[in-house]
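Listed next as structure tokens is one chain, alone, in the form predicted on its own.
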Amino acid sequence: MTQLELSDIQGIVLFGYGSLPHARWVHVSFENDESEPGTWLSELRHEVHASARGKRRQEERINVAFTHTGLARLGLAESELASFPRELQQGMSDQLRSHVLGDVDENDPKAWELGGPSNGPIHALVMLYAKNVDAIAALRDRVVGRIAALGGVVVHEDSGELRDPLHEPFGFRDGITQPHVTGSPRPRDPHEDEVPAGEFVLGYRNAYDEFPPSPQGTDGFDIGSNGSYLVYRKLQQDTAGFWQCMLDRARPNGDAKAATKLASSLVGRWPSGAPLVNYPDHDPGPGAEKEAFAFHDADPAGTKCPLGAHIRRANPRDMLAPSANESRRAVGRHRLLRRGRPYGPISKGTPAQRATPDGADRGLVFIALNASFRRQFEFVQQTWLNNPKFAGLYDERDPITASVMDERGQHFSIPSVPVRRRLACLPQFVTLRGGGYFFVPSLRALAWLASRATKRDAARPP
């Protein structure tokens, strides 16, 4: 069992917050020449949540990262800065990292709404999390409040909500298993696979058995031990637009539950969340979705869940060459811990009522944590998502996620015995509104940030 020092590790990387389901994402830059971002942090670090903290402030948590740019505003030197990976170090919006990522025509970093080149510069996003509207309005005033104090600007702002049970917009259960952190105190659900605290953790052995790289200090401080790193992807979806699709593509046309049966084949999974490969042919209801499955015994050809759907390209489970064994051992050195939650009002109804545009804004508020940008939510990104020739296809990338690449609109095989069924020319249903990549330090870490930041506060000139 690994021993986690679960004192000093923020609790973002080990726990969702399920208890507290109204959550704020504040993007803060200290660009201005007169803030204070030491005497900031230095307030702040002894709110940040963590793992091991017990009952205080049950009502509510604080957790806080940073960009690369934050780190050198706050004070890192060359060197320190050079330590962190090349990821964090361009960022999100980079050229190269766009390419890797996809994130192209609508998604392009240029038309987004936060962390974009043509946004504001983010250097701290602060997580707040509470039970209620009133408690987390009452939590984001004060901790604005002093930002703005200390001449922190607030760049960006977006909030979520969890509701039980966990739906995202288009209407399938969402959150449904997640990796347990080896030597995590959460109570691990049976369904759900053991991985390596490394593969999450700064500090501790990975899939790989080895310690992953960790930024240093000058003065020989281990800057990333107890830190992991997190992805922040707005992701804004066209609800009204994916069922109008269902019901227009479905057989036959308009029919409701052959487009609940068409975006299921998308997805992988029926709305209530039991997976396509135990129920093929009808949605068994609440109950099913924590269901074990697998793919390379019970679904080789795609028949019952596409090769193409989203489940199976989000996490392959056994259905990757050469064989299962392998493809479970790769699998698992590619998870992501998901911290996301939905925003805007809920869409309800039949396919017909969700397919009626009622301009409201929706999406998906998407948060994962890693111990590599490149090998785990990058590689996941690029290599399964977008790959036009995963699992043997040869044109198509996710139909759920995947930015639309062609002026034909993105492709989609659905295996059937004796001829597949090929939709063509479909829409983007999911747009990039903004992200980022950010460093989430360990408590000693903060401390060690604050301190840095202060000196450099002290040094400035009147």
The other form holds:
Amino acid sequence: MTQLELSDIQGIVLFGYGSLPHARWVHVSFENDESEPGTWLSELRHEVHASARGKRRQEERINVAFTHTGLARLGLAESELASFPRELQQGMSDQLRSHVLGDVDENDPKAWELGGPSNGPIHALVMLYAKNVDAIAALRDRVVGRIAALGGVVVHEDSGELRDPLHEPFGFRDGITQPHVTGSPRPRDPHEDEVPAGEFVLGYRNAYDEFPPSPQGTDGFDIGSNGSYLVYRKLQQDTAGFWQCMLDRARPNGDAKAATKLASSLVGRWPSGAPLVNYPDHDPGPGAEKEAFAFHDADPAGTKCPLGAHIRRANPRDMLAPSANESRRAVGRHRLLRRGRPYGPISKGTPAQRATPDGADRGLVFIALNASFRRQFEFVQQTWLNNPKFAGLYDERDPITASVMDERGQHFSIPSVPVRRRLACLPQFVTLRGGGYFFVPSLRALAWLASRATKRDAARPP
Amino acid sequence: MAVRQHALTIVAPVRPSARHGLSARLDAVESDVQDALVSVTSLHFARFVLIDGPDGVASRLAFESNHDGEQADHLAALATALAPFEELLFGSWEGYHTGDLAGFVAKNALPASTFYLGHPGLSVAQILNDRDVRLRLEALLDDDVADLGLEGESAVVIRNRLLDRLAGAGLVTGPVDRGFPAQPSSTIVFYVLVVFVVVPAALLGLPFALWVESRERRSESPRELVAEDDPKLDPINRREDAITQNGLTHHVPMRPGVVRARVMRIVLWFLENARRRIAYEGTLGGISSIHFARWVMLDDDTVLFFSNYDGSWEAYLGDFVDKAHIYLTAVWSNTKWFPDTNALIFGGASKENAFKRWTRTFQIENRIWYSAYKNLTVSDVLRNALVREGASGDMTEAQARAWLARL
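Rather than the form predicted on its own that you just supplied, could I have the structure of the form predicted together with its partner chain?
Expanding to the full complex; the earlier chain stays at the top.
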């Protein structure tokens, strides 16, 4: 049994803070040479929440993560910086990363509102969670006030809100499947797969029964231990465009029921979250979303849930070659802990009502944790979601999240008997507005970083 | 008459006068060479790679091609297509005489110790034909079953209508002989050999192998594996992870000693025979993403590995670790700085992070890389062949449904 050092691991790694519906993500820069990130971190670290259940009432949560540039700003030595993974060193907006992630055309970092080459550099991400609107505003003002007082700058801010039950802006129940981290105090749902802690927390055995590589300090301090790596992506969702397209392509054309069915086949679940594999013909309503399901035996040809549906690509379970068991084992080596939340006003009503443009900016702040960007997040993105050859398909990408790289739009095949239907010319529904790769230090590492940064602050020119 | 696929490998020294700036000159002509190679209809994949000598200067130029049919015909077509680049490409080799590619190849071609084929018996022409059959059928179906007046029709009727429409396109349909032996007579001999010779020999040799392993662990120089920020990775990364296909080149010195050299040859011989006699239809180790791959032993005690594979590097290496680590450990455990093994075939390539870093350490950049069908995966090639095969003759309703399900 893995013993996790809960009092050292930041809370966001093991918990989604479902009881705190309001979130604020503050992207901070200490670019100004006069600023004092050391003083800031020395104070803040005492307020950062660990995964252990604290004595304080759980009314708010603070967690913090750093970009590679941020770690350099805190005064880490060259060799220490070089011991972090290549992906963190390069950052999400690097050309090589964009190439791997498929962040091109509409999703090109050049057009981002945060984290791109035309936006200010980000050093730290402060993640704030609270029970209600007033509490989150107060928490945010307190934290940001201190940052500003020490010369830091808020480069960008996003707000997220959990709705009950959690539906993403297209109207589908989201956040249903999470892996259960071995040793986590969170009770395990029976439908959750157990994944070794080392897939998400450095310093523990991973799915290969090895210890993940961990960045090291020149003084022998294990910087990575009890830390994790965080992916942040702000995904803007064109809800009106999505539902208009579904109504246009539905048969009969414009029929609300048929449009919902079509949209569900792109997602792989009904709006309630019920999996199509178990309910191919109708939405049974809430309650079925947590049912166990698999693809290999239940739907080998994809006639219930299309082979290219979003949920298959995001988590192929047992469907990949050469066998169900091999597939489960391989898939278990590419899992993510998701901590994302929707932003923007809720879109409600019938497909036709949702299809009416209201000009609102809405979407999902996608946040994921993993121990290896390249083997987990980037792999899922590249080899499953964006792969035109996924599961023997010929030329189509994820119908929900992929950027459309071909000006003719993209295909989506719906297998059926006697012959498949292929939707052509689907537009892009989700646009990446920005993002970054972050390191989530342990509480001990935060103290170590704070002392480094304080020395660096003191050494700055008068 | 079935078409056979062959491997051609040349690794030869570069004339000293041609060494300077050769990599840049090769890079500069890559796209022109790719365009020119389209006319070589026998060519599946090809690459030119520079191998650095101990002094860090490009001292050898390696060429591989994977081709259909007779080598003489292939070389003639290559020489014609690459005539404008002859001096740069072939003329960089020490001892190459202008206009005599065949003569140079006769003297310098190296045998592949193990040559893996993902879709044997399918010529380039066949693969392109099958792709066009598939695309044509897909396009016909995209016109929509309703528009074709096929709504509610049976699979047999839909199939017949599609085949009528396909008829005028000038494409080959129906079965093609891929040259698989109906009853491979040598398979049983190979199994007998494995059970009565290879396995006992391996067991007898085990204590010795363990002794070699532990001795080397003490004597080998400390591993100097590539760092996360090594600049050598940038150009390699820029080239790879193309959407569909990629070429991996890997060059590593052998571990010293006669034992390692022997074991290496035996393992590669074993894999080659297993491939020919058991996996002759093109599946080895559960990996379905390799078009062609080969190991070639060079005379300076180094081993070259060329692979033409589908998908990302991370996915390909992940397949190695997840599905084929025993074979790969058996081969590469004989080479420098390979992750620690147990009894030569365990450990090693199953150590995910260490194996990937080791692979990166000895990976080298392709200078020129060519594929005749860049947008096709191995599974596309095989599936397209099944679609083409089923695109002639009569079928029952069940057969027609199964055939339509491939589209």
